[in-house]
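Next up: a single chain in structure tokens, the form predicted alone.
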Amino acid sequence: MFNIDFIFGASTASYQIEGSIDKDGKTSSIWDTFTKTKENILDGSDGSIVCDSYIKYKDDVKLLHELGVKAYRFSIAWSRVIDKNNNPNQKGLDYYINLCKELRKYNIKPYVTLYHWDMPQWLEDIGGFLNDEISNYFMHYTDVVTKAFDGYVSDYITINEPQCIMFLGHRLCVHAPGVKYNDKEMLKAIHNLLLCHGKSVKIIRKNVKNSTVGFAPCSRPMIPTTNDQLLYKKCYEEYYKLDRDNEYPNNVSIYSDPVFLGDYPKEYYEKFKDILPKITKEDLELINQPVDYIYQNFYSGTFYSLDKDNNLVKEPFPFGYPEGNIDWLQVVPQTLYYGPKYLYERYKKPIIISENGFCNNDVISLDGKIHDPERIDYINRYLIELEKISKEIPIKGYFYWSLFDNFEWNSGLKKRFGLVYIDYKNGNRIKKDSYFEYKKIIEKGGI
């Protein structure tokens, strides 16, 4: 079991449940530009319905209540509460308030991510994160939200996947805003992006008394197949190893080195020497804000062993090995010990596990129910992991993603992670046998 005060939770992100993607003065946002173009996106479907969630909300939130969470992460629509012209949309802002309200109603916290990756348009048309004034638009942002939220809100995340954002968006160009930069250009949006980070945390800390504040990277840990000691340092070592290749936005240590330990790790300078952005000791002081937690979002992980010569081999995993319905998600429950272990190894701060879940080929049964055994399964076998790990070192929390099915970036909506199956005919919510399996575990306080 977890330790009493351990903070059960479910995760959403504004994009992909709200809907209403032009109501109340809300702009465009990257997604919803990125969306147009129907190719972009697996089953050629957009944001502007989804969930309904911006309509919805107060049913969404006495699914909450009935779940039994005493936690909801969601993210704000920085294009749905300012405007074009840098000024509070105060409708905007009202939706957001109005929603914390009916949360507190039901004695549930909110945890508030400013950055779920939906850049307003009209941001990334002037530069995006290659514009070094990007910083001072989040810094803005940060405090109007603050403010607005003064007396509702407490824990704030201030950028969600920093990894997904270069990666996906700017290197593989199959999310928003689809926009491919060369190496130089990514350090430097890395950098900027890092930079958003450190004056959005100053403003948190700033405007909201008892304030709680990390960020949330990602993450597949290397899984050591044996528990033979020097297999386990070769894999932390591989966990936050920096190479100069088509990989390293996707890296670990390039953006929570700069945040927990203050610098960049030594091959960023040695690797990138030729290309590195400006970076200035008062820019490391910024980014080194001290923060409460390591957030992070695990779903997998992949294993590894020593061959002869005590070298480390990548093994595959065997045919049939479960996995679910999404191509890098293969199921490894020891991703929540091996993760936590390794970062707090390295960062020595507390731990929330900000995000995991299961992506599965659910439908409505012949009884009108939805059974998804597997993700049930997924559940157990990975918070029987994190208990074991807790016993070692300090867990606080843990966020299934998602509570809903919802629009799942360039998969679209046909890849389901919620515990909430919606019906995107009609908009009706049905609660998964895995929502009633995860309220038993919330109230037993864990497996």
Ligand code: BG6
The other form holds:
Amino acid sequence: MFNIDFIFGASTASYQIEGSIDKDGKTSSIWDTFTKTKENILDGSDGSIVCDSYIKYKDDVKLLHELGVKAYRFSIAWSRVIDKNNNPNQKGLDYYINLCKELRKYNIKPYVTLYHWDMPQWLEDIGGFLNDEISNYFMHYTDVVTKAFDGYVSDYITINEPQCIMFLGHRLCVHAPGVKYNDKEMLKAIHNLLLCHGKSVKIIRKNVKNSTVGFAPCSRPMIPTTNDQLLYKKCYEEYYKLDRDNEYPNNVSIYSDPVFLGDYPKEYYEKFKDILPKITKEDLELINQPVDYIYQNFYSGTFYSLDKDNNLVKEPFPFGYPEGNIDWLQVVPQTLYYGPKYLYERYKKPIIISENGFCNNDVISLDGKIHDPERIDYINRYLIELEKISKEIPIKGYFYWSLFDNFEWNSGLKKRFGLVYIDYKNGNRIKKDSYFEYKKIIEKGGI
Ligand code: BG6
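For comparison with the form predicted alone, kindly provide the form predicted together with 6-O-phosphono-beta-D-glucopyranose (BG6).
Everything in the complex follows now, all chains and molecules, and the chain you saw is the first one.
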């Protein structure tokens, strides 16, 4: 069982669920633009309707209430609440205020993510994260939101998965805006993104009484296959290695060290000495604002062992190993044991799992229900590991991804992570078996 004050929640993100992409003064976001090129998305779909949460938000809250969660993590679409002249758009703000009012009616706490990847297109047009003013725009946006939500929201997450923003959006270019950065640009953009985080935290602290603040990266932990201490140490070091797999924009320490420890890793200065962006002491202090939690999105891990010379080697997944209906999602429950353990060991902050979930090829059965035993199995296995580590270090909460099936970015509508099934033909919402299982777990307070 978890502690009595453990937060069980569910997560969503604006572009993935809201629809109504041009209502009430909303401007285009980079995802509105990116999805116009049909080849960018596996099934050519887009976020124009999806779960229709802009209209059906009261139904969303009823589903959360019946599920029994104490917390709902959703994100704000920057392009809904700030217009092209950088002024507040009251109608957009009202949508989120009404959502919060509804949540409060049922005693569900809002956890608000400020940036879950949907930058206003007009900001991308003036350089996006390469524009040195971007952190001031983000600070202004934070100021507008926190003032408008005064009395409704006290828990904020600045940025979701910086890794995906940079690696998928600007290196592989499979996510919006699909603009490739060279290394020099990448480092500058990462620094600007971290400044967005830092400046935003300062504003939240100023405007919100009793606030809690965090930052939500993602990671894929190395899982030791034995109890060998040396193997554990090597897995830990590998997890934090700056340029693991030659993918520094996708790794942990480049973002989390500056935020939680106040500086980039040593390797960063060595590796990039000729192309470093301008980094001042003031910048680093700004980025290193005190935060309350490490939020982290964990889905899967990779097994490792040692060879005869004590070198770390990746273990292949055994044939027939359970995996989700998306190429990167192998079922590795120990992810929720080792991931938090590594994070706590280095950063010493309480941890909240901001996303964890399973992608399945769900179908409506002949009885009209959605039977998803694989997802039930996934949730149970992962929560057993989380319970185990919560006896060793402070784990404050768990948000299942996602409340609904939704627009899974470049995978479109085909990939389903929800506890609630969306029938995209008619907009019907059907609770899956896993919805009832998670409800039971919440009632019991654990597995
Ligand atoms: C996380 C994101 O990467 O994983 C979510 O924060 C996303 O927004 C989820 O939906 C599932 O990943 P994918 O690749 O299916 O979109």
